[in-house]
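As structure tokens, one chain now follows by itself in the form predicted on its own.
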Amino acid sequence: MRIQFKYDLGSQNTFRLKVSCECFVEYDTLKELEGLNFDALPKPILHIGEGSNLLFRGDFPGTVLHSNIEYIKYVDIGLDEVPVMLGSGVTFDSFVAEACRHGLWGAENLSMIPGEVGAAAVQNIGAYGVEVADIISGVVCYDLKERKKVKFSRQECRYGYRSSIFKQPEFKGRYIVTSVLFRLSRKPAPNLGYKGLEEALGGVVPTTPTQVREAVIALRDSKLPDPCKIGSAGSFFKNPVVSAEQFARISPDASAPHYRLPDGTVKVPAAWMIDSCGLKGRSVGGARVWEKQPLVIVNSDGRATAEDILSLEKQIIDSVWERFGVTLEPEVEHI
């Protein structure tokens, strides 16, 4: 276990924003992490995965906790059903690699969402089609409160878009992932419901995981940023779900793209509704709107500061009320 102090989370955040913390711990098991003198740490307490959620508002004046807990169990019993126990600290892409390099089928369509597996679980990561919750058997924590180790099944969690029990006000803070339970298969399940994603098979239907993941990755790089070169945080807004009036009222003729949900609500892609507001390519200062994906948000020169992409937030959140009524949600978590 490591314990530093006054340390730098330049590099543990995405957006490369220069940052820091009066205290770090980095631990390699849950009995180091039991076994932390919790009272003593300055307060307040963060757990952060790779910090590619996040914005740091500035420096942050308590303890910055992340996991390197790294093992991969596989629980084979020879049937289609594989379950896959991960501890927090893995990348979360390195998991989907080797699931799809085993012919596991599940994660696929999750592939390159940066981030570590504990991070996931809280977060409900999801694209193209699939969330991390479809995969998701339980969710074992460490309880701050009681301090003791705690079980949830993938029920209690309580996930929904882009949400979870972790996230909810009464509980957020209090828990804290130390691993996770995934159940893959080995039978061919491809989910192709996403338009782009079956465009980028050519028509072809996928007999390997790995198919699918070479089109989502192909997908990615179409439209994302590389991380390796510019800072940002992924999908800066959620997505909108609106009623059916409301989408009426926002294309009357139903040509702007839009997903029907079960209960009659609709949701609108936030992209579409940033693009139409002419914000492709919109800058403060250091921050900018990605061109390839408005939905996105870059730190362009390294240079960006977090009022920078505060500015920039609110004026797409301004633009988009006054030109559809809708208030776009931020999925990147201030601090």
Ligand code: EPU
Given for the second form:
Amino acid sequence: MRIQFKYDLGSQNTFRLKVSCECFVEYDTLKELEGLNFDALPKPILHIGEGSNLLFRGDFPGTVLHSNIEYIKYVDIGLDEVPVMLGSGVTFDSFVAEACRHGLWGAENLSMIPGEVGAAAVQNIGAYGVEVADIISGVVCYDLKERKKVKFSRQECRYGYRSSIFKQPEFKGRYIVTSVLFRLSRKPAPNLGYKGLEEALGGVVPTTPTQVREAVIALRDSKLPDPCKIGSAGSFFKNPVVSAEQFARISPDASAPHYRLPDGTVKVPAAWMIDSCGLKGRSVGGARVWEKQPLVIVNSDGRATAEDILSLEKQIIDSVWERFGVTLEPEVEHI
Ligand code: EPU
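Can you now output the form predicted in complex with this ligand? The one shown was the form predicted on its own.
Time for the whole complex; same chain goes first.
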């Protein structure tokens, strides 16, 4: 375990904002976490993964915790379904890459999503028609209130679009995810429903998850900024869900891209709304709306401040509200 004070969080947030925290704690095992004297740590306490979905508004006055629990354990007993237990500090994409190499299906559509396993299970990350909840069987946490280990079944995690019980106001900050149980499949189970994925595969029916992974990587490369070169936090906003009547007002001829949900509501891509407002490339200071996918705000010159990003966020929310009567909600967590 490492405990550091006045710690620079520049490399702990993918927006690459220059911020610091009072205290930074990295632990390697659940035992170390259990042994930590929380009462003595500067408050508030914030647990982060790779910091790929966070916007620090400024220096953090409390303690930032980070898991270095990094193990991958396959429970392969020769059945079609292969349970895999992972420590919360494993980089999510290294798990996806390894699963694909082993010919195990289920995670391939989630290729190259930045972040770590613990945060993935909190945030219910998703891409190309798959959400991580689809392949999670259970989550193990440390309960900061009761100071003990607790297990959640997938149902108990109450997963929804980019949400889970761990993000609900009454539980937020209470549970620290320490490991996640996934179930992958040895049987081919390609999920190619997402627009563009079949074309990216060049019409080939994939026989290995690696083929799907490569197509997903090519698609992401064509739209999203390269995290090694430019700071961002991926999608900045959630895709709004509107009523059927509201959608008819937004797009009377229904020509706007949309997905009708089973309950009659309609999900409309925020990227399309932002694009329709002519905001691609709009910038404030060092913050800019990414031209190839306007749902993403980037730190274009590495010098963006939280104020630049917040001011651009406000311009986008106001423009979309004025044009469509819809209030965009940020997906990125503001700290
Ligand atoms: N669109 C435009 N103009 C553009 C770009 C997109 O009009 O410049 C429209 C297109 O009609 C397109 C639609 O927006 O069909 C949706 O775009 P895209 O397929 O890129 O997906 P998204 O809904 O904007 C979501 C996730 C992404 C994920 C992609 C792919 C959210 C908030 N975002 O974006 O997740 O990679 O689907 O599955 O759900 C992330 O969460 O950080 C993230 C990048």
